[in-house]
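Next up: just one chain, as C-alpha cells, the form predicted on its own.
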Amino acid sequence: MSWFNLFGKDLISIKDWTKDELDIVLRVTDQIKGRYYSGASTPHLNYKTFLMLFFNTSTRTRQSFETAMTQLGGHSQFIEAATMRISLEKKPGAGETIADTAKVMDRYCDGIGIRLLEDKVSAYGEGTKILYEFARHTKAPVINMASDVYHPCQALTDLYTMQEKVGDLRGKKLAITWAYSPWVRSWGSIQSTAMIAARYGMEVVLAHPQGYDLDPDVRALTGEYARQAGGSFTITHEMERAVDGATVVYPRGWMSPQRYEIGKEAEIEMAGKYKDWIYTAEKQQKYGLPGYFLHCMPIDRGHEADDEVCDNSLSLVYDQAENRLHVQKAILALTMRGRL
C-alpha cells in the first residue's frame, strides 16, 4: 500500500478504506500529534482550502476542523448550506442542483467536508447518498464531517483513543449502549465506532432497548468484521450484561428506527420509558473492568451518565475531543496532500 495512494481519496464510511490505510492515518497522526507537543510546525498544506458545507450545525466539528487547517498551513472556508441556493431535489425551480455546486466548488479547493444529517433529508440514508452523489462530481476529496449513516472521523478518533489508553485492542471488550436523552440523536457516530472496533479484533457489544435496532447492514457488516479480525459482535438488551468486563463503555442516545415515521416528539416519549438506561459510577465501579468512559460529545450529563462517569480518571471525553484534531490532521493531509 502506498501512502500516495489516498491522495484524492473520499472518506465517507471506513468501509470505503482497507485497513491498512486506516492503519496509514492512526500512523501519521501519532507522527503529527508528536510534532503538536513538541511544538514543531506541520505546514504540509500551505496555501491549500479546504471547503466546509454544513447543512447542520455542530459543536466541534468546525472548531477541529478550522483548527486542523490552521496548523498544517492551509485555510478553512465556513459554508453554512442554508446562506446557498442549493436543493436536495433535483426539480425545477427549487435550486442549484448538487452536481452544479459540487463541480464548482471543486474549482475553488482542494478539499470539501460535508455534514448533512437525518433532519434535513426525508428518509434515513439519504444524506449518505447525496454525500456519494456530491463525491461523483469532483476530484477534490470528499470528507464526511458526519451523515446520518456514518461518521468515520469520529471513528478513527475512537480507536485512536482507546489505543493510546489501552494499547493492543484486540480481545478488549467495548460496550456501546443506548441510554436515556430527550435528544433524539442520529445512528452515525455508534455505527462507525462499532464497525472500526470489530475492524481491529475487539470484542463488540451493542446494547438498546427493545425497538432501538441500528440499520441490518451496518450490524451485519459489524459482525463481518468481527469474524475477519477474530474478534466478536453481540447484541442484548440489558445495559448490565453489556458493561460487564467492559474495558471501555460508550453510552449515547439515539433514535429509533421509527423517527420518521412518529416524529420527534413521539421519540422523546418513547425514550422516557427507559431512563434508568444510565451509566453511573456505580455500574462502572461493579462492572467495568476498568469500563473507561468513551463519548462523542455533547454528553447529556444526568441521563446519559452522571457527572461521577463523566469527570474522574476513567473518562476520556476530553482526550478524545482533542484527538480529533490531530485524527482530522492527518486525513486532510493525507488526502489533499499526498504526501508528508
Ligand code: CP
Given for the second form:
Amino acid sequence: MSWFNLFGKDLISIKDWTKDELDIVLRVTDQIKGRYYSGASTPHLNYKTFLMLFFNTSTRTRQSFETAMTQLGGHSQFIEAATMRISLEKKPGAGETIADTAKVMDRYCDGIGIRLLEDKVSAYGEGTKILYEFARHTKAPVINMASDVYHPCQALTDLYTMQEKVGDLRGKKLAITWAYSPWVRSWGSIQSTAMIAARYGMEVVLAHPQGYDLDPDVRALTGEYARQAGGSFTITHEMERAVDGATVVYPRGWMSPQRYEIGKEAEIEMAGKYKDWIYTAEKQQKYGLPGYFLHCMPIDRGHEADDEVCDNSLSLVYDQAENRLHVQKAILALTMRGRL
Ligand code: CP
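Now show the form predicted together with phosphoric acid mono(formamide)ester (CP), given that the preceding structure was the form predicted on its own.
Starting with the chain above, the whole complex follows.
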C-alpha cells in the first residue's frame, strides 16, 4: 500500500482505516516530529486550506490543528457553526442543508474538520452520522475533530504517546476507568482509544460502575481487535481491579447510555453517586506502578484524578497534548496531499 492511497481519505473512525494505514500515520508522525525538533521546516501543504467547523468548544483540538496547518505551510479557518447558515434540523425553513453546506465548503478547501458531540446532539450517534453525511458530499477529506462516538485523532495520539514512553505495547496493560465528573462528556475519546489500544495488542481493561456501558458495537469491535492482535479486552466494575498492575491508567468520566433520555441534570445527579471513582496518587502507588497517567484533557482535577497524579513524573498529559500537533500534521499531510 502506498502513502498516496491516503490522499482524500476521510478519517471519521479508526475502524475505517486498515492497520497498515494507521502504521503509516505513526511513522510519518515520527518523521514530522523529528523535523520539528531539528528546526527543519515542513512545508507539505503550501497554499492548502483546512476548514474547521466547530459545533462545540475546544482548547487542544482547535489550537493544535491551527498550528499544524501553519507549520505545514497552509492555512486553517476556524468556523463556529453558530455563525454559519447551516441547520442540523431537516425541515423546510430551518436553515441551509448539510449537503449544500458540504458541497460549498468543498469548493473552497482541501480538507474539512468537524467537531459535533455532547449537548449539540439529541441522541447518541447523531453527530457521527452527520460527519459521514458531510463526507458523502465532499471530495476533500473529512477529519473527525471529536464526535459523540469517535475521536480518532485523539486515539492515534494516545497510542503514539504510549509507544514513545513504553515502546512495544503488546501485552502491556491499559486500564481505562470511568471517573466521576459532573461534566458529562461523550464517549468518543474513550471508545476510540480502547479500540486502537486493542488493535495494537494491549491488554485493555475497562472499568465503570454498573450502568455506564459503552456502545455494544464498539465493545464487540474492541474484543475482535484484541483477538486479532493477541491482546485482550475485559470489563470490570471495580476501579482497583482495573488499575492493578497497569502500565498506563486513563481515568475519565463519560455519560451513561440513558443521557439523552433522562436529560443532563439527572445524568449529573446519577454520576454523583460514584464520587469515590477518582484516581489518586495513593491508588497509583498501591496498584498501578508504573501506572503512567494518560488523559485526553481537559482533566476535571479533584474529581477524575487528584493534583498529584496530574502533576507527578508519571503523568503523560502534556506530552500527549503536544503530540496532537505532530500526529495531526501527519494526518493532514497524508489525507490532503498523500505525500510529504
Ligand atoms: N482532547 C481534546 O479534544 O481537547 P479539546 O476538547 O480541548 O479540544
